[in-house]
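A lone chain, given as structure tokens: the form predicted on its own.
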Amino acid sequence: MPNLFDPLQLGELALANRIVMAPLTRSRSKGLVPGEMAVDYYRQRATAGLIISEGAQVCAEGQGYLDTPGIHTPEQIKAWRRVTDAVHAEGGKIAVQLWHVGRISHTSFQPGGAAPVSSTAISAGGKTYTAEGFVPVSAPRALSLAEIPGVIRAFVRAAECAMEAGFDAVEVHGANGYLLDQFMRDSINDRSDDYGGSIAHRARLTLEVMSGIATAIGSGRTGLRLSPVTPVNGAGQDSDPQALFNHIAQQLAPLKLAFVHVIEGQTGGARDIAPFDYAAMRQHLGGASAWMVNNGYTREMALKAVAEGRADLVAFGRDFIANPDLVRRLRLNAQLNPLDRATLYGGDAKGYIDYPTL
């Protein structure tokens, strides 16, 4: 039987184990560029089979939070290269998460103070963190049909920038109520054109983005993150999430992506927030891509999921923040460091690169 600590061939990547560091926003990238602390932070965690970096904006319009990095300018590429070189020097593998927040943003982040873009002109509600502190997200505007090819190009160009920066792979952020999720869910998408209405139309942008990236950098270096039922960031439940995500999985199968990364339940919360058959969704992939699971997995749950074939890899988030040597601790069944929630976002080295190892 497969084991959590066994090697795995993930598309073009040979992983040392099946433990993944999940993408984790830390808001420590001053000037939207990862700094020297980020080099240490990711280097410390390089024993993960795969690190997926914090979300990185694919374009200026993609930003929604203070001090989050991008992956679309020469300066950002150069800075990320220091990170990837450090991870590779430790024998690790690292993917970047490609991020466009859509309507989960504020005019202060947008070029020229413009409205954020989305599938809709309806506000998500809620707040985001800006230089002025927590403020309500700004009302968005719906992207025009003529603008959508530009969004696809931004994702593809960011993937190409990731390869220039030395990343081993990319993960497209299609989860958690951000731009691609805003198109997929009929609880958000109120369009009546070729990108709204039917499941096929609502899934179209995500599938075009994935196809474009897979063509540009290779499907074996491309993954996608999805969250079928999470209610975060104003993302109400789709009227038929099972049909929607089964369709997406079926359409992804021919691309033979390296992996599909699925958040089970509510991101960072209850795993049983709404009924959903993840095994059925996976069946529609037809074994074309590795299946990565996430959300509240303990050591015991992860071992069992891999041993029983319900997952190929397991992603850990908060445990990796507090335990740079999480892989070793899981192997030894050692006690984990507690998480300091007060230092999750922003700040300095405290709660970022000062957690002790065994």
Ligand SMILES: Cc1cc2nc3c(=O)[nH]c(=O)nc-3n(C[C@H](O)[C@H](O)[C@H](O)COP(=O)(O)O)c2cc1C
Contents of the next structure:
Amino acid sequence: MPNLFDPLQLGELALANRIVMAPLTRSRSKGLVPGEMAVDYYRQRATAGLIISEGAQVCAEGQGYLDTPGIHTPEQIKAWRRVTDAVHAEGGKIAVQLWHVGRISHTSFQPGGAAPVSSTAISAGGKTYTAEGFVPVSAPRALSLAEIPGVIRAFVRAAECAMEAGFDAVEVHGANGYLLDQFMRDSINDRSDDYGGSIAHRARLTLEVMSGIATAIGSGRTGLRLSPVTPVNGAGQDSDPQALFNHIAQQLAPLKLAFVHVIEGQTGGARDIAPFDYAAMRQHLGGASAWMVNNGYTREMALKAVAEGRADLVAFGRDFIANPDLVRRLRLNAQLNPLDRATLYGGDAKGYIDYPTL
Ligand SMILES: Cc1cc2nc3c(=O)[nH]c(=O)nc-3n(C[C@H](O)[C@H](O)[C@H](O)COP(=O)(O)O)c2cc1C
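For comparison with the form predicted on its own, kindly provide the form predicted together with the named molecule.
Every component of the complex follows; first up is the chain already shown.
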């Protein structure tokens, strides 16, 4: 029987175990560059089979929150290199999460104070955290057809920057109501061109991004995160998520990505927020890629999911923030540190690099 603590060959990557650190935005990157503390933070967590970094914007327009790092400038590449070197020195593996927030942004983050871009001109509602504190997200502008190749190029270029920075892999952020999700769901996408309307049209941008990156850096170093039914960030629910994500899985199969990472239910909330058959979606992928699951997993749930073959890998988010030695604690069935919610976003070392190990 497969075991959570067993090694796994994931595309080009030999992982020490099947426990993944989920992507976690911490908003501590002053000047949009990961700092000295980030090197310690990731090094402390290098016993994960795979670390997926916090979301890193692929271009200036991709930013939506204060002090999130980018992965598109020489300065950012250099700073991330220090992080990847530190993780590798501990024998760990690390992927960067490639992020474009689309309409979940504010004009103060956008070049020239412009409107954020999306599949639509309709606002997501809700707030984002800026230098002025929490403010409503700004009304977006729908990308023109002519601008879409530029978005794909930004993702591909960022993947190339990630390789330069020493990352072992990239995870494209196709989840949680951000740009790619804004194209996939008919609860948001109101276009009538080749990137809106039918399922095939709505899936197209994500598939073109994945194919572009796989060609540029190799499919064995490329993964994708999806969240079929999470309603977060004003995403609502697609009219037929099962058909949409079955189609996406089927179209991804020939790409043979290293992994597909699925958030089950509402991100950070109810796992049964809406009906969805994840096993059916996985069947459409046909075993072409490793299957990574996330959301509210306990030790027992993770052990069972891997043993029963329902998942190849399990990603832990909040538990990894509070437990740098999570793998060891899970192995020993030791108690976990509680999470300090007040220090999740922004601030200093407190709640970032000072959680105790066993
Ligand atoms: C502080 C915080 C920051 C997060 N940042 C990201 C992010 O940058 N990218 C992403 O895809 N998900 C992000 N998430 C979602 C987590 O990756 C994960 O899906 C969620 O916490 C549920 O997993 P868990 O129950 O193991 O914590 C974030 C969650 C938290 C709590």
